[in-house]
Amino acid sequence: MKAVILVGGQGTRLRPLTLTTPKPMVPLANKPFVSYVLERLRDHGISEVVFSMGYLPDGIKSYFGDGSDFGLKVTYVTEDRPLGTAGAVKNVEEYVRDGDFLVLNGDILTDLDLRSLIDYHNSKDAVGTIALTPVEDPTAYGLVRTGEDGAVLGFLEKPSWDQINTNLINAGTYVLKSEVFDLIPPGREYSFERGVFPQLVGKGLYGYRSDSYWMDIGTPEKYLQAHYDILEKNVETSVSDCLDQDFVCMQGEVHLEAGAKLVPPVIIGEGCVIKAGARVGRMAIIGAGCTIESGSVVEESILQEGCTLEENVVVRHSIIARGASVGKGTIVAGGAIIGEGARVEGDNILTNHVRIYPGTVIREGSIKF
């Protein structure tokens, strides 16, 4: 079986992180997010993958190449305009039409058992099977109603509480027969959720319920939460073994000076320098090649690769993108995001979800927000 990964979106909710990096390549525990999707496909016996791409495709191509480093054969198809979820799959039809195939949204972190999903699909001789996951607040999603045999009975978009009779939502992973292509008009924007799947109700569309971990990483809050869940091993990933029993993962050689303190769980990338008197953790992920000077504190936060924190910087519940630097005495907290290559000089206060765009320079003491 082959798989299509949908990675065409612009990731606007994650800006400024996605202004210079396509959302699938935004690092998660110091690896491109979509690499976890590829690893899961490989580990469940999938050998051929097609990326359906749109925004900033070159970064994906250059990183994964022909896929051989991941034990996969990878093909890339770029749409020249947004085609929607189904339209994007129609655009790669020639590569996957020779049998049943998987479709995966490229912004979902999950440890869903793909083998079980495929076995269920085959056991039902289904035309299409949608992975379903339960959620605590069904009003925020489109719901999928199923019968006792798993057949999909209908869909309900973002209902009010008095309309709710299920808490199952579309989890963004499907197994489809090639005949589904006949329901998708070529060359135009079309969606599975509103276009294809409603046509298949009563005609072989099934839902596969899974209680596996599931997270859409499309917002800064959920992006942070996905890191916390990796750190606490709430989701099984290739990073889990590195955390081991002490929940401290060193991803290579790290220079940790005497007097520097790590508070688990933490992940520290290769080549990092953490000076005496600095404290990292709990819930911190530090990218490769970062430098954290004396007196600085990082907790519940992400530093992507190549960041620099000068003396007595405090970073709490925030994200600092690749190559950014923060001057001494600055506070970065409360969901703030500092974009790639930005320079925040000393004695600033960045809080309340403030976003600093890539390459910006914030002069000393100019922001107290």
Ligand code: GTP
Contents of the next structure:
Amino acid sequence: MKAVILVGGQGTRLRPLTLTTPKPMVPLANKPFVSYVLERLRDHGISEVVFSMGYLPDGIKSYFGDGSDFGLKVTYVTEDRPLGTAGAVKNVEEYVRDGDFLVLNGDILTDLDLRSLIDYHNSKDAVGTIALTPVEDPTAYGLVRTGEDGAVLGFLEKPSWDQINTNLINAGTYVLKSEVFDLIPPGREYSFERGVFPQLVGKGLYGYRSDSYWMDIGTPEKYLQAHYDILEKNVETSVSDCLDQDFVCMQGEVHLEAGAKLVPPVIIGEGCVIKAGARVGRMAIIGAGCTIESGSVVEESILQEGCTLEENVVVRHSIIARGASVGKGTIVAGGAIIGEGARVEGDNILTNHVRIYPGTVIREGSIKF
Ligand code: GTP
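Output the form predicted together with this ligand next; the form predicted on its own has already been displayed.
So here's everything in the complex, that chain up top.
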């Protein structure tokens, strides 16, 4: 079976990280996010993958190449303009129409058992099977109602509490028969959720419930949460093996000065320098080649590769993108995001989900937010 991975979206909710890096290439525990999707496909016996791309496609192509490093054959198709989830799949029809195929949103971290999903699809002889996952707050999502036999009975878009009779949502992974292509108009924007699936209700559309780990990494809070879940091994990923029994993972040679403190769980990238008197963790992921000076603290946060924290910086529940630097005594907290290559000088306070754009320079003591 072949798989189409949808990676064409602009990832607006994850800005400013996605202004310079497409969402699938935003690092998760120091690897491009979508590499976890590829690993999962490969581990479930999928050998051919089509990337359906749009926004910033070049980085994806150059990183994955022909896919052989991942044990996969990878093909790339780039849209001239966004075609929506179903339009994007119609656009790659020629590569997958020779049988049933998988479609995956490229921004979902999950350990869903794809084999069981495919077996279920086959056992029902379904035209389409949607993986479903339960959520705590059903009002925030489009819900999927199924009958006892698993057939989809209908969809409820962001319902009020009195309308709710299910907590299952579309998990962004589908198995489809090629006849689904007949339902998608070519060359224009079209969606599975609003276009294709409602047409298939009562005509061979099934839902497959899974209680596996599931997280859409598309917002900063969920992106952070996905990291915490990797650190706590709530989700099975290729990083799990590196986290030792003390929940510390060093991804290569790290220079940890005597008197520097790691508080697990933590992941430290190759070539990092952590000076005496600095504290990293708990819940910190540090990208390769970062320098953390004395007196600085990083907790519940992500530093992408090549970041520098000068002395006495505090980073808490925040994200610092590749190559950014933070000057002495600055506090970065409360869901703040510092974009790629930005420079925040000393004595600033960035909190309250403030987002600093890539390359920006914030002068000393100018923000107390
Ligand atoms: P937001 O702008 O933050 O909503 O993110 P997004 O653009 O990624 O949209 P969304 O999270 O709804 O998309 C779900 C998945 O479908 C992601 O993996 C997207 O990359 C992908 N996707 C969304 N729209 C398109 C499209 O028009 N073409 C392609 N090829 N993929 C798309």
